[in-house]
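In the form predicted alone, a lone chain appears below as structure tokens.
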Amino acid sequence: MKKKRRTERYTLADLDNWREATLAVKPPMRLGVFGDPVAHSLSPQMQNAALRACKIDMQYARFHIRVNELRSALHLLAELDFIGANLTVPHKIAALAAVDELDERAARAGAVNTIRVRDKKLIASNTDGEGFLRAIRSDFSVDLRDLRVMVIGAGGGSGRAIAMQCALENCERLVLVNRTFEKAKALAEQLRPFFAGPRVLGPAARLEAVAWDEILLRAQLAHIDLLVNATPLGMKPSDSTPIPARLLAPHHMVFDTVYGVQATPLLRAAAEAGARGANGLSMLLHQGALSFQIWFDREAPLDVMRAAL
């Protein structure tokens, strides 16, 4: 059997059939990416950038892995000798249910992103929030305590981790958006004692829940610094933008977490309308540094891994 193309992935069927599956595969396959859709994951290039830099014995594959698979998925992780793996959409809520136990970040996130394995126990963490607030360092030169955000599909695995994270830094203000109002504003109650302090001058409330309105998205964005997509729209190139163009302008920093060759729909608006832009791959690279560390104990060569990308 030839080895496999990085570029290739890797199914639950070939979990079944592990052994068979990967028998010339060297240096052995001991991490990976769980998703669907999971070929647009650069994840791989960075991790096995790491993982040579290291000298670690071991390669990070994609694993396209169902909604329906995931629990078998994982379960089979512990069964294989894996060291771990990423969880990526439709993932992140889903696993809370299917893993041994959760340490403080995933249960703070109400989400999971990064999986280890310990004496073929499952424990979950997720590095997203705080590769979110490394991101925005780098790419604005700014902290979130200092910013009033906007974070457009809250009620998803990602957009929960950045909104905690707003929540943990005390940020001057949060607006939380999702086509679900309900969770919007379900979450917007849990991070309610975050918010109990004045600190910006002015009419509006420090933390709100609003539905994916144009009219109200309008009258939130004159009071916002940082908008931020954690829905996956910009993923394919037909994709709309998650708020229409016209309501941005050049004071505004948007941060795209989805990422690719192209500027998504959401970035080129950004850029017309003079407002400064980034994507999400400096959010992957730093979330998946800090998953390098949870795997193996020892700090990630960032570096490397920022050239991988």
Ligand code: NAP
Contents of the next structure:
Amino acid sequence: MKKKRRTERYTLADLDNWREATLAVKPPMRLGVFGDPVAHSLSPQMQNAALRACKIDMQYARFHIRVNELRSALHLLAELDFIGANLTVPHKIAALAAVDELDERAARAGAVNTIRVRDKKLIASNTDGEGFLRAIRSDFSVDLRDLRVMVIGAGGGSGRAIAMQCALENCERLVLVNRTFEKAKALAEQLRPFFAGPRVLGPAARLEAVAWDEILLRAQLAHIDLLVNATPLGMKPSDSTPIPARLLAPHHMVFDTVYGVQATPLLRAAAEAGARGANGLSMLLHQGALSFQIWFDREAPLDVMRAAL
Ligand code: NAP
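I've shown you the form predicted alone. Could you give me the structure of the form predicted together with the named molecule?
Entire complex below, previous chain first.
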């Protein structure tokens, strides 16, 4: 049997037939990322570098798992003695109902990106929010708490975790935007207690859900420092930018959670407007390091992981 390369993708069928599918794979695959699409994920190269550096004799793989396959795939993860997994688009919210336990971070965010298997039980956590916080600090040398933030895609798994982190940091201002407006509105209601404190109010409300409409967004962006794309727009070459360059200004910091070799349409729009931009690589790094810490109860080798990316 041919030896599986680290870059290869497994499927639910492989998990169903795991011993045969991975007979010749050494060291064994005992971690992975579940997603659809998942081919773009750089988590394997980062996590495998960390595993090698820490002399942990196992590998991390990609798993192409469709929406209707998540429950079965998670069940097999527990049965097959995996250490755990990461979840990416579109599984982060659906996983809430498919795990045995939520830790505080997953429960608070209402989304899961990290799973640890313990005694065949799935314990869910979320490292996206803290990974985002660290990424903003390292990419822009600013603290989230000092910023007026707009999150586009606030109804998704990552958008929810990012918005919750902004609330926990008690950032200056938070504006939630989502294709399905009701989800942004519901999240704003949930986060309202975080913004009821004594901070001085400026001309705009500290917490708002806003419909995805150019005129409304233009008015809001005058009172925003950091714009975050938490939608998958930018993952495909044919995608349009979630916000056009004409709405951006040089004072904006633009953070695209999407990452890749080329600049995303949003980052190209930011450059056109003279705004600073960063892609999701540093968030990937920091959320991944925090996941590693959850799986192995030890610090992740951050420099090794950064170099691998
Ligand atoms: P998700 O749970 O499926 O959420 C997707 C969000 O994007 C929802 O708010 C959805 O709006 C919106 N959306 C989807 N397609 C859209 C479209 N065509 N136009 C406008 N809005 C659209 O996905 P997720 O797991 O949060 O991931 C979202 C993105 O974040 C992905 O690109 C992922 O790679 C990236 N991400 C990066 C990192 C990192 O470390 N860099 C970490 C996490 C996530 P509705 O509510 O209307 O459906």
